[in-house]
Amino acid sequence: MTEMRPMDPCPVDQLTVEAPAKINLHLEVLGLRADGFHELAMVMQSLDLADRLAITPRGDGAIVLNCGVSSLPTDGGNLVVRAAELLRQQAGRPELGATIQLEKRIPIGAGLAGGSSDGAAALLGLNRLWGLQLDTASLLQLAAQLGSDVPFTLSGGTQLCFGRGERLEPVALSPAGPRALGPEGPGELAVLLIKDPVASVSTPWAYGRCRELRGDFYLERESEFEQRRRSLRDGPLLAALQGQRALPPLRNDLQSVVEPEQESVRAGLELLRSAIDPLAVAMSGSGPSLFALFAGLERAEAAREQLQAALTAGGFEAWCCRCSHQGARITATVQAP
């Protein structure tokens, strides 16, 4: 997994936290697990969109997170208070109080892992800011707890993740990230993302009606999930995302089932694909966000350009990114006197 850097002792009065979105480069639902939850069989790619979070410590044990976005859930029913509470448990702190101020840039229930990035990124932040010194192993366990994206949204990068997400491998890949073969060679991946503020997709649903329409085709034993992972380990995306070779069309199971369902999905596509030099274009997650990935940033930002009409006309929102090497990270502190 993405190494974290060793905790830091020394108390902090105040620390600023990234949480990065993600998108998935390939979904496959492989079946059905004894827990009820599908097994899948993932290959999830962090971005530089990212959320911030500014965390202070209060002396009345209390957890106040507030967000500029009105709709969003501030109490227990929000993953970074979640997160908090979860992670005093674990210490036995129940003296422990936080004050978090969610700068949200990452759209909301979009299938980017928003709300999981932000919990991951408390339990990076406070772990920190209490002191609690607790490792990387620890936190991703407390992390599974919490959510299937949680994990991967706190070591981040390009990683297989299979189980519902949480059992995580490290793709090997250059330091600098996942490379794309373009038409003038290997260069950085980069994404124009693409979302209808007004379209949603719930997961649940998304889920549920996969197994509707593939389930006489679910994979049942754990040998056959197995022989799937290899697949995907030893398939022809790994490799061209070290720039060996061309991209290949990208997979997403949910995509199948929520694409004939959900006309904003379908005419964010074809607007992908009409750009000029994408290399693959597909749903993140289930959904409703849509990208293109382009061999560089100034790709990506000229097929924006190229589309800015049409996607105002359609109304949806756009953000060029880059494909980041990390996930959650504690970017400022402010030390304790």
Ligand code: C5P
Second form
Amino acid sequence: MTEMRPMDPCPVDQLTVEAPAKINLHLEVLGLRADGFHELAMVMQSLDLADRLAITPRGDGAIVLNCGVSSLPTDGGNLVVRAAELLRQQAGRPELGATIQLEKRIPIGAGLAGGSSDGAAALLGLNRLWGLQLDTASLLQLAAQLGSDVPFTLSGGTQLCFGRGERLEPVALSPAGPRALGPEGPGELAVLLIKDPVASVSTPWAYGRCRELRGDFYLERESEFEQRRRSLRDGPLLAALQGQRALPPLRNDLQSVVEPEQESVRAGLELLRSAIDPLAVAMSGSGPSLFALFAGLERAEAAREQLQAALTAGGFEAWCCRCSHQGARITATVQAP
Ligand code: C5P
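Having gone through the form predicted on its own, I am curious about the other one (the form predicted in complex with the named molecule); can you provide its structure?
Next comes the full complex, this chain leading.
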């Protein structure tokens, strides 16, 4: 896991936390667990597309979330509020309060873990703001209680994620981060991300539909799960990210569930495949956001330019992103006098 900075005990009057989006470079549904969740084998990658949380303390014990997006809940239906409540309950300090201003940049309901990342950022920021000094392992445990993607979004970077998604294993990479071997040699792995702003996919629906379609075709034994995890650790995708070979086709088992149901996913995948030299094209998470990978940001930007007219005609929003080596991160603090 990416090493997070040790907790700084100094009280602060205000802080800002960045909450990066993620994409799935691999999402394999292995089996159904006794707790009703699916056993997964994934490779997740943080992006430099991030939400921002500005947090200030309050003396009245209220947790107040403000956000300019009317479709987002600002009560206990938002992971930011749930994270704050869980953290102060865990610390035995129910009197703690905060005002949190959430600036959304990550598309909502898109399979990019925006909500999970906001929850992770709230855990990290409030732990510092309230001077609780919970260590990284304790924060990761709380993160897993909030949602399957929250632990990854807390620590971020490039990681293998097993179990429900909360069992993290860092991928050993060069200091330059994940690599991509393009037609003109190696470069940094860069992403052209697209989303139809009016489309959204419910994650529980996607997993439920996966279950209907798979029927009994799930692995059952831990030894079978472990064999799949080993193939992923030793397989071509990680070797490619380490710069040793070209990217293989990407696998997302939820793509075959969502694609037949969502016209915009089919159209978007076709569009991305028509770009010049995409190294791979896939859906992220349970969708409907889609991405193409390139060797270098310039190529991702050139592809966006090449596709711009078709993207606009198809109603897609587009972002060119670099990979990020970290998850939720405190970016600014104002010290208490
Ligand atoms: O953990 P999280 O709240 O993000 O999960 C949302 C839903 O996605 C779950 O309620 C479940 O239906 C489905 N899910 C699953 N297996 C996973 C992760 C999520 O079935 N490993």
